[in-house]
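In structure tokens, one chain follows: the form predicted on its own.
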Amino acid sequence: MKKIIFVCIIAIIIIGCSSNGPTISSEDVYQGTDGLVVSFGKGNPPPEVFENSAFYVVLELANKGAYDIQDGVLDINYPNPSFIEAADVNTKSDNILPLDNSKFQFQLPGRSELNVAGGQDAIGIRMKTGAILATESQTATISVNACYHYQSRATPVICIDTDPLGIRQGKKACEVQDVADGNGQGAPVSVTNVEVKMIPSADANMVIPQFKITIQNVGGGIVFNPNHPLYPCNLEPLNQDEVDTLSDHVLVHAELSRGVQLDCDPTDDGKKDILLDMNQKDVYVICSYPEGIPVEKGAFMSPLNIALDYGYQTSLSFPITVKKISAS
């Protein structure tokens, strides 16, 4: 009858926080600082229980980003198992697979313009207390790690002027100038600011594009490595040389239109690897393209496609006072 009752609660839960189907939208889901979103469900937890009784943990995943997470593993770290446990888990569908009652691995869809919601899902788990030893009540705590890799996207149009100390007689079709951006790509790290140079080249018919790219930490959360499996919800200890070469780092790519291929590190995927942790302002990078623009081209309007990869982890906790009961 229990467990009846319990799955009964989280799918009051499920049903109301879903839609009735997809809904095509015109909002730009490119836009907004999250990624993956966890909380809480309301009264479950609740503040208080009383020892040796049950109560209810539900998580609320929401992707409001709009990457889809694939490969996303979620640590739930229990107070001591001795006056609480988790004694059953629950889940609402296949994009949630529990390994065991405190670690689960899950994939979400980001946001579109088909489901501009994003993907969301819920896991329930049944705990029990025993006894405490304290007089009257005893406080822990839950806490619960979320890990994920995600992409940040970004395209603004640039102009390219081949003719940056304007000899060329006659009206150019742009004017150079740097491209600013605050309202985010729909993920927790940003690109925040372009800064677009023109330099000369050893060619004299060539100019080289040069682009300095402004990224910051948004989400509140930690950066890691997007290379490594997901190690900041890994249960196998790290020591520090290998937790130095594993966080704060996001891989920074970005070409032109028609596949120029910018050239961000002196390596052969062009890739940049930056550091950028969670209380950084920004950082930069800068991208150019060294074979150089023919200046024959004029001034021209460009997309400039940027894609930062990067591992990235969110947090959250939730304190329970245990109450004793008291002796009749």
Given for the second form:
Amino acid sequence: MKKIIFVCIIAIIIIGCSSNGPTISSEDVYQGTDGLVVSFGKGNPPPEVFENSAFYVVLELANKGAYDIQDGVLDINYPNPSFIEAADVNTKSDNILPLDNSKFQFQLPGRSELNVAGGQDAIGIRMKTGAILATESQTATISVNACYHYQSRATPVICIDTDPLGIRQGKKACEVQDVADGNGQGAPVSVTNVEVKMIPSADANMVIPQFKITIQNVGGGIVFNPNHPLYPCNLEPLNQDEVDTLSDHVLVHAELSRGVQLDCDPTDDGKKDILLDMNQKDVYVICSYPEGIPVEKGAFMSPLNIALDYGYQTSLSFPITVKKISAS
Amino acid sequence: MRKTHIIILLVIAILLVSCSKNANQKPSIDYRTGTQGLVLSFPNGVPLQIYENDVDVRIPVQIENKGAFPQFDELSYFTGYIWIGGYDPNIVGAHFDQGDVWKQLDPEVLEGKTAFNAQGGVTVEDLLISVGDLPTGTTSYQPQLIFYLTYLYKTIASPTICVDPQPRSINVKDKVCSLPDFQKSYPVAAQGGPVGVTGVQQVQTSTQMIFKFDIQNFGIGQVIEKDLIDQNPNEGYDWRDLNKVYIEDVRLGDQTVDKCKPDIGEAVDLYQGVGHFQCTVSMASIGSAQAYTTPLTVTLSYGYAESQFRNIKILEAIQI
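Following the display of the form predicted on its own, present the structure of the form predicted in complex with its partner chain.
To see the whole picture, the full complex is given below, headed by that same chain.
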């Protein structure tokens, strides 16, 4: 009986001590420089195949950014349809819909608190090679273009100081500082730096916050006009002029605090968002709040919300060597 | 064995007598000490992490009076406020229990240290915080809240000085005190407030006594104009409204001094936290022919502002 009581006490102690579960932690999904990541499956395709044979091409799609892709297009280019052609297509889920043998429409959710890994999917394409006539082997390249609309969101917390010249004495809750972010915001185009300035207004009771926002394409792909995000994957080939007018443009929308839209457009046409040309050495935009903030608000920290809207093209290719089967 | 018992009993008796003798002595409390006035702190258990759309999260703030003002008969002269700032008002709503970003302090509960209360008054004020929606894409927001105390304070210093009506007399006689070379310096200990007198220098001429006073801001806050105590400190102060300590009264014994520069009722300007003023007493007003010691009582009044920071973290609520 005593032994039973002793065992029970030990058990209660052990249960009590082990009742502390794992620490709850949350991951910041608004980090990183990837958007859609497309890769070939391991061994699919193989680097070498034989003529008149079948092989598989597996394309793995993963949305490693923080934005949901709704109407992306995957465009697979085969070197020569008579030489290598797609015989059959299988998709893993309803997130990918074949438009034809070489084009697919896809949607993938981005990373979130509830889905830290982001959406993932795959396409399997059974390919057939034709006969090689003249040589012992031929090399062909399978290339893939993925075009999709994406959005980057940078939300640095900055200091609003309504007494930038320090005329008024007293302790302040914060100091105006520039904010640099080299880690990305969970997207291939990111805000790398925000310079903060508080400019005295003509009205002595107001201060105008101004932000110089530096933007960089860090994803390795091509940025396209957000109004035509799928243009690079169009059925019609693009000529160079068309690419030049539609590529390298990002729509910038900035807000201060909650719902206070900043004016980023230098023209007086009433618009506040700006379509920024990324094809220059230093890409930046200057946004401000011309209405100003009252001096009586003192100094306080406030979130700056910068949304970059753009189309993005990710490309990759894989060379395949098709070998002739030697006659025995 | 009997001798040993006797020795032990004697030792015990001596110890008991000496201990009980100390127990009967009442400790004297010099409450006009220290360099602090009102002190702000945060009790344990103050929440540091809250979520968007939380309503009326309570953050208690403790205020202690570690100085010597106000005494019981000075309660009506005390004015003080607590203020909150440092947050984005579009996202966070903060107010004290009366509904404002400020609250007037109750002098009854914040009485200064006294002979009967060496700790001084203590009160706890509740700050209530409500959070709206965080902007889209903002997963956390960490404002640095700044809590300000602004209050009127008084400091009284009473060094004992020597009055020698005949410092140049050639008659040889015993004096209770003297002024070697007709001058003397008196160091003064802290007087139970953030601003106080650090030293008094006495110079005696044939017709008058001149007292030079050094004053200093010992505390970590700012001396402000007394009529700005009810102004929101988050707006900042004009530099011309800072560092003014008023001379309320200067008495030699129970007699007001003849003249001061700046005069009684006027302000002494502090420069880098330090200020000086001087007062004179004519020898003709000294009634005694003998040297004697007497308190020289200096009363200073000033406004004071000091602050404490507190970081809180506001997290995005996960939507399922």
